[in-house]
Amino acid sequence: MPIQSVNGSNLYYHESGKGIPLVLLHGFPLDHRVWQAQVHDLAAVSRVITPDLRGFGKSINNSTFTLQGLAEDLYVLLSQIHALPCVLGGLSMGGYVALAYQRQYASTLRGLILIDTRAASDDPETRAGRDIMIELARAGGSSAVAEKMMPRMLAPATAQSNPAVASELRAIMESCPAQTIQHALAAMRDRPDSRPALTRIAAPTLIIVGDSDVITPPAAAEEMHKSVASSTLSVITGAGHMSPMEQPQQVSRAIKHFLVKLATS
């Protein structure tokens, strides 16, 4: 099992293919195993690397952390397997963790791609959620915290017409340990607003937003498409805030263009 040991955490990897390394980001309460789909159809032409991270997945780990601690913990264990420079993807949580790595290791991003994930900081309101769903997982563990967030994850038409999709991003969001959603939230709540740095972003980048996600919606997405000069956006049609699961080929076509495109530019 491939593991690094990383800022005294030892962090999981997956990786598959040969090429560009693509590295993709998940969300909370989330692990490696929501970008199934993307690594299957994105190995023929990139290597394909999905991290846990610290306190996720395989990664486990009970200390703190903020987001851009996450971030430092990515850029060491890239760098110990080599796989910089690299387009860089991440998904809700995994997006504001991609954002606050840019800040800091821009030079060692040839791509960038912010899926379902928002670049403004938490307003008052949703502050104060995150701190309700803190006491929620300290009283009633992972799995109350998922079956508060199931009902805004999918699209409706989602977790009507696939089960199976909904079945299994339910028991991913269960087998996180609570202690991880809790520092997580609170890394989410204290996070700072990048919006300023989006004009400073040289990368190539690719806004992808599910048509129906509800969390990080589409405006969201256009707002970072207007800031992002070397932005393309690309909106899925019938996927909430979980494209990559939802709509897998969608998701996996638009990154493809994406990476076939920085290859002959």
The other form holds:
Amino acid sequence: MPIQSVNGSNLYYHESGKGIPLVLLHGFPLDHRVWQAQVHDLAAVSRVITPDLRGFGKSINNSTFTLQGLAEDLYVLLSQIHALPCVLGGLSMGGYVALAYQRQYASTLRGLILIDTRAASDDPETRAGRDIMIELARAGGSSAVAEKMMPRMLAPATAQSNPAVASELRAIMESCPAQTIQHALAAMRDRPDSRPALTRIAAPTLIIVGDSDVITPPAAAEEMHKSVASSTLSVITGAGHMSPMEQPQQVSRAIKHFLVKLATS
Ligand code: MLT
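Form predicted in complex with ligand MLT, following the form predicted on its own:
Now the full complex is given, and it begins with the chain already shown.
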């Protein structure tokens, strides 16, 4: 099993394929399994690396963390496995980590992919909601958190027409340790605003959003697109917050197109 010792923690990652390293970071409270379709579709054109961030999936760890700390872990991991420079993509919380990474390690990025995510930090209402959710995780564990989150994760059409995706997503969420959920909620609550850094992003950037994402809606993606000079926006039809799982072919196609353009530019 590919495990690297990083900053005192064992980090798991899956990798497949050869070529330009494409690193995909999962969202909350998820793990590398959300990228199954993209690993399958993109390994023919890139070296696809899907880590489990500290505390998630097979990267078992009970300590608290910040999103900046997760970005630092990632830099060490990618250096150790000779995967830099890379194209770095992040889904939702993974996007927050990707933005933290780009602030510190911009020179190691060939490209950036921001999927169903936002650059702004939490507003006061969202911060208060994080504290309520931390209590829920403490009292009810990961299944209570999954139950609370599920109705907003998928487009209504996905939830109805693709029960397999819904049950897979719920199973991944329920397998996340309750302690990691609490740590991640605190880390997201306390993350800085990445908007001022957007105008300084020089790497070609692909922004992807589900047209029915209610957690990080298309307006948040459009705001990032306006600020990042070298960005392209791809709106995925028939997807909510989990576009890589809900509409895997559309998402893989957008990423493949981006990688091909990078290779020829
Ligand atoms: C995620 O999908 O990673 C989270 O829902 C993001 C968030 O809660 O801000």
